[in-house]
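Here's a solo chain for you in C-alpha cells, the form predicted on its own.
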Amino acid sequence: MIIDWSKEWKQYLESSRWTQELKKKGITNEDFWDGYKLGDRHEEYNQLTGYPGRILDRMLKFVGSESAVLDIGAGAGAYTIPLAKAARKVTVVEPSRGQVARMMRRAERDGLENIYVINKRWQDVDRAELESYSLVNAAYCFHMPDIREALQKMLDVTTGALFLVSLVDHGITDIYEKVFGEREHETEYIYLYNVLHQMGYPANVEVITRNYQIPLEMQMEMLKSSYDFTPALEQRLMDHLAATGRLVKRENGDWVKRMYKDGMIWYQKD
C-alpha cells in the first residue's frame, strides 16, 4: 500500500494538540501569537536555547551580499535578523502582526531597513507578491491544511536551497502525558520529508540536538500560555520535574533542564 503523505499531513493536523488547543480556545493561530506573553522575550529564549544555532549556519552558506532571501513564518525574527545582517533583501511572511512588531523592533535596533514584510499566511500569499531567492526558509509555521501546494510554492520561487525546519522532539512528551494527561501524536518533520519526495524532491534531512537550560519561571510561563493551572496540577508538575531530575538549583534560582530536537530538510536546486 501506497502512503499518501500530503492525505496523512492534513490529518494529522487536524487532529494535532496544538489545533485542538485553538479550537478550544477559539482562537486562531495568528490570535495565539498576537497575544504570546513571552513574545517580547523571544529573543532571550533563542539565547538560552542555541536556537537557530547550526540551523542557521548551515543557511548562511547560501546567502552572500546580493542575495534575496525569503523567510516564511519569521516570527519574532530569530532567523530574519541575522539572515537580514547578511543579505541584500529578506522577505517575510508573517501573519501575526504582534511578532511582525518584535521583529521590526529588533531590526529598528539593529539598525536594519533591508526586511519586507508581507503580513499574510503563506497560503493567501499570490505568487505575483513575490519573487525569486536564493534561500527560502520556513521554519515551525506549518498550520497549512494543503501542504503539497504550500511546498510547492515555495519551490517555484527557490533558485538556490529550501530549508524546512520543524519539531522531532521537544523532550517534555513525558510531561504532556503524566502531568496534563495527553497523548502526543507523531512528530511533523517525517510527513514533510515524505511530502517532498512524493513530488520528486529527494530532500535531505538532518536532525540537530540541543541540551540547554531555561529558568523555571520561563518554562512555567510557557506552558501556562496553553494550560489553566490549578495550585494542585502546578505540584504535580513541580513533582515531576523533581522526580525526573530536571530541577537545577542555580544562585539566581530554580533552573529546569531542556532537550530538544529540530528536523533540518533541505532541498538544494542544481
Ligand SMILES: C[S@@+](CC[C@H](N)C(=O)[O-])C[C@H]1O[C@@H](n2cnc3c(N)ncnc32)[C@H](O)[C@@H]1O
The other form holds:
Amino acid sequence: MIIDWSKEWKQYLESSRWTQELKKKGITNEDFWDGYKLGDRHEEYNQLTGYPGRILDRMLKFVGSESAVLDIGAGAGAYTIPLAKAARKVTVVEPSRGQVARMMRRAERDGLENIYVINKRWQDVDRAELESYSLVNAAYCFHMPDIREALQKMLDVTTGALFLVSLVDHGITDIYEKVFGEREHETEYIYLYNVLHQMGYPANVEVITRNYQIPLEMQMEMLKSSYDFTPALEQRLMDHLAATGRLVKRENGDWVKRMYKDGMIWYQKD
Ligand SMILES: C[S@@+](CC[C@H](N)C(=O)[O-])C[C@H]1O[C@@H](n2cnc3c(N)ncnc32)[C@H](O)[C@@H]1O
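Moving from the form predicted on its own, what structure would you give for the form predicted in complex with the named molecule?
Time for the whole complex; same chain goes first.
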C-alpha cells in the first residue's frame, strides 16, 4: 500500500488539537497569535527553555554576511533576530500583526534595520514577492493544509538549506490525557519528513532534547491561553504535577520541570 503523506497531513491537521481548539473558540490562527499573552515574555521563555539553541547554531552554518535568509512563521523573532545579526537581510513571512509588532520591537531595540516583513500566510505569498535564499527556515508554523505545495514553494526559493523545525514530544502527553482528558495524536515531524521524502527530497533529521525548568505561573499562563480553568481543574493539575515529581521549590517560588523534543529536518540543495 502506498501512503499519500500529504493527504494524511491534511487529515492530521484538521483533526489536531490546535485546529479543534481554534474552531471551538471561533478564532483564526492569526487571532490567536495576535492575542497571545505570553508573546511579550517570549524572549524570557526562550532563554529559560534553551530554544532555539543548537538548532539555531546549525542554521548559522548556512549564513554569511552576504546571505539573504527567509524566516517563515517567524513569530516574535526567536530565529529572525539572531539571523538578522549574521545575514545581509532576513525576509519574514508572518501573518499575525501582533507577532510582527513583538518582533519589530526587539529589532528596534537591537538596532536591526535589515528585516523585511511580508504580513501574510505562507500559502498566500506569491512567488514574485520572494527572492532566492541561502537559508529558509520554517519552525513551528505549519498551519498549511496543502503541505506539498507549501514545501515545494520553500524548496523553490532555497539555494542552500531548508530547515523545518517541528514537534517530536512536548513531554506533557500525560497531562493532556489525565488532567484535560484529551487523547494525543502523532506528532507532526513524521508527516513533514515523509512528505518531503515522497516529493523526492530525502532530508536529514535530528531530534534535539531540551530539559529545563520554568516558573509555575508561566506554565499556568501558557495552559490558560488554551484552556478555561476552573478551581477544580487547577487543583487536578497541581496534584498531577506534584505526583509526577515535576514541581520544584526554589528560593523565588515554585517551578515546573519540563522536557521537550524538537525535530530538526533539513535538506541541503546540491
Ligand atoms: C509557535 S509560533 C513559532 C514562531 C517561531 N518560528 C519560533 O519557532 O519561535 C507560530 C507562528 O507561526 C505563524 N504561522 C502559523 N501558520 C502560518 C502560515 N500558514 N504561514 C506563515 N506563518 C504561520 C503564527 O502566526 C505564529 O506567529
